[in-house]
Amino acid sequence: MLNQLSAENSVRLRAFFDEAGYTESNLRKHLGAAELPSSQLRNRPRLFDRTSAATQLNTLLRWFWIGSAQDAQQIAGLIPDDFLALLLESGLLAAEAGMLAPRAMLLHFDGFLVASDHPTAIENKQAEMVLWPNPTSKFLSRFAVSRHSRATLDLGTGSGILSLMASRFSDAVVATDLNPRAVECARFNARLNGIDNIEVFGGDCFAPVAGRCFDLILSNPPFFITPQTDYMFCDNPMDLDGLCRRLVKEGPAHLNEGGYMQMLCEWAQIKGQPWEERVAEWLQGTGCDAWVMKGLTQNPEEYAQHRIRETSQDTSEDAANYELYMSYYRRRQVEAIHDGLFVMRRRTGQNFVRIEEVPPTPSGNLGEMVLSTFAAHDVLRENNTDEKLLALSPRLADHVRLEQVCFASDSQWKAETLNLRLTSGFAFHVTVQPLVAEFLISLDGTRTAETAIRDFAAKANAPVEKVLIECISMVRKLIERGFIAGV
């Protein structure tokens, strides 16, 4: 597939992108949109025209975006020798019958360029196939626990861009896959980004690092929960949500003390069986803290039809597989299927498991909010006594915000509710009376929580005792859910 170049012949290569104007910000503006070529989209005709004049970019742009073979006499001149000998020598174009021809898609991603098959795989069928940075390695990029790691892990790499972003926080990486095109692949965008602290093992799971142990682990593995294996990058030979399943148990064994293992996944709502049920066993054992995010749930006529849209481009076969789609999952009887994130930390003691549906589209920096929101399940533990939890001093975080919902009547508005919300992480909010959201503006950090929860009922005139048995429930839930911090 691909050919590794020398250091310094792929700093030369990615420099001479950069100079092209081959850049993200670029490419953006150049085309009108940045959309990948796609049949379903139609789009190829008018990437075509965006790119008809004869110029260094556009002769890039058809060869690495749109993935068309270009006369080598017509676009003659148009690219220095020298560079066109390393596109050859890396494998990036191969000269066929006077044409040449790409032999990878370049993107971009997080500063990187990154080289993937082109879309035009899925329509091939090519089973190891090496997909493009996509929008689920980018979610989990974003949520990525990315302070310093002596040593961090990259299962399923596929192209590698998850072991790119985290070759920025890390002494060293380690990326894994079981498709030899992606070790390949994820080994030649190391170098072409003059990247040098990652190493890349073929191997199926955690068989390429046995012994090994790791302060940070991402996976964003072959995940889909379908009947078919026809892609390596998506599919995978075990039933229904088996491989996720594995993944959790085996990776803690894989995890340095106060390490995290992070993971995309789906896994199915059995009848008769809650799906936090379903999760919470996988966890059981795992010596783990934990923290399960649920996102989008799909049922699994919707489920089968997305899927066949995605990895199918023949409408001709739709009946039959959606067929074997449904077949597969009735007599498995699965009722629903869930997709979302595992954060899993390494801790010696009890560990606490919080498994919920979270707000879609969360905001700001994710990582430092998964890092917070672990934190804060520390203080509950080390101030398990409510002597000890009001003895702290407690302070509103930064991101909190009081809003009011107001509704019209007789001509006036008139306040309906008041909401604490987050605006940065998930968009947690909780519903607060006046007088609490007034004892909740005096945690400023300067005073024991006692003390603000005695100033509270004196002037609520109210019950002390009372008071503090219902503030302290409030400082707790409210610790927990980030919406305080500083304690």
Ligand SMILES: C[S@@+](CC[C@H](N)C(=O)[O-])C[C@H]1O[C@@H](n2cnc3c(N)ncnc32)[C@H](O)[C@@H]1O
The other form holds:
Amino acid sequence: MLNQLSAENSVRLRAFFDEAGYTESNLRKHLGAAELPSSQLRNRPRLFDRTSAATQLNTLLRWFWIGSAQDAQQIAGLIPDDFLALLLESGLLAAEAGMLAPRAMLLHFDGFLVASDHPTAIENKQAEMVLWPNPTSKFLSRFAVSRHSRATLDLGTGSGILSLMASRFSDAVVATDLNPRAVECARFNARLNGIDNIEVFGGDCFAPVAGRCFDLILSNPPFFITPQTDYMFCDNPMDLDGLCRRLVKEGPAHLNEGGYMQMLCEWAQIKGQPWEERVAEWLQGTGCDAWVMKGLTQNPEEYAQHRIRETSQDTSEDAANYELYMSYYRRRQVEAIHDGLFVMRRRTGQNFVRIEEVPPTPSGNLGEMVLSTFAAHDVLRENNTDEKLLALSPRLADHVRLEQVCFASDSQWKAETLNLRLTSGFAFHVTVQPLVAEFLISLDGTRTAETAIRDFAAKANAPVEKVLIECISMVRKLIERGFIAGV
Ligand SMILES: C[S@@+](CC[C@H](N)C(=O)[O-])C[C@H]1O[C@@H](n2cnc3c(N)ncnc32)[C@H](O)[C@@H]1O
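Could the form predicted together with the ligand be given as well, to go with the form predicted alone?
Once more the chain from above appears, this time first in line as the rest of the complex follows.
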């Protein structure tokens, strides 16, 4: 698909796109919305209209955004000859029958210019298409633990986007993919962006990195739970969610002590089994602490409809496809399909496993949030008795807000509830009594929990032993949730 250019020519090519105005902000301005061309969205006429003037930028947009071949004579003179030669040499363009046709899409992600296949590849049912940077890649990259890593693995690299992102904080990145086209594409993108600490290998799961260990493993694997494997980039090739289970089981052997593995996942819920149980089994005996954040839950019917709409354009196949999907789920007694993020940290000792549903649309620095959540569990483990916890000097976290909900009564606002809410990370909240809110604001990190609780009991005129027991259990929960830092 794509040919490696020399490092020098790659840098020239990248600079040419920037100079021609093929930049993220310009694209949005120029196209109205940086929406990918799609038959479902029926946006091609609008995109063609926005790019109708014969300019250099429009020529590039028609090739590398809309995915349309253009008459070589009509665009003559718009693209400098030396760059046209580079576009052809790299394989981004191909000349055929007087036309110049794009062989990749180019889009921006986090400051990188990234080549991938075009969305029309799904319409053309190309099983080995290489996925473009998309909301799932962005989601995982936001959560990535982006502290210094000696070695990072990006398993199922696709366009290489997560590797590019990780190259900024890693000494070395290894990117792997089963799809040879993805291997080529990831190598091409590393070079196009002038990155030289990424190695790319082809192969199945961890086979290309046998015997190697990493500080960070990132994976956005093909997790769709589908009866067929039409597309390598999205369809879980094993029964139900088998590939994700396999990665959870095999990943820890490739983590250094203290190293993190972060993986997006979908898993099935089988009739009669609580949703947490299936993934709890995956995590058993891995030698890792784990935090599973469950997001969306869909029933099989809506899931099937959604997936069919995403991966098949031919509506005449809808009924047969739906039947295929539903009989697959019915035979396996699938009651629901959940999506979420797995974070595992290899640690010798007794491990914790936290599996929970999380609020949508997290905000702030999510990599930091992951680290502070694991650190909070460490504090609780190291201070696993009431005596030890009472000796800590806890402090209310900076990103906690107190919200009061009132109701109208007799022309007056009456307090109904008080909620503590996190304003960064997941918007967890807890309802508290006014007295408790007062106690929590007194936790400023200068006094031990014991002193703060004893003062509070005296102020509230309450029996100190009882208050100690209740407060310490609350402090423990609030440290775990990130409302209080245990110092
Ligand atoms: C959902 S795409 C993710 C691409 C990219 N990491 C991203 O986030 O945009 C999944 C990738 O996993 C690759 N893949 C599928 N099965 C694999 C396997 N058994 N071993 C390694 N990679 C695999 C696919 O070819 C595809 O590139």
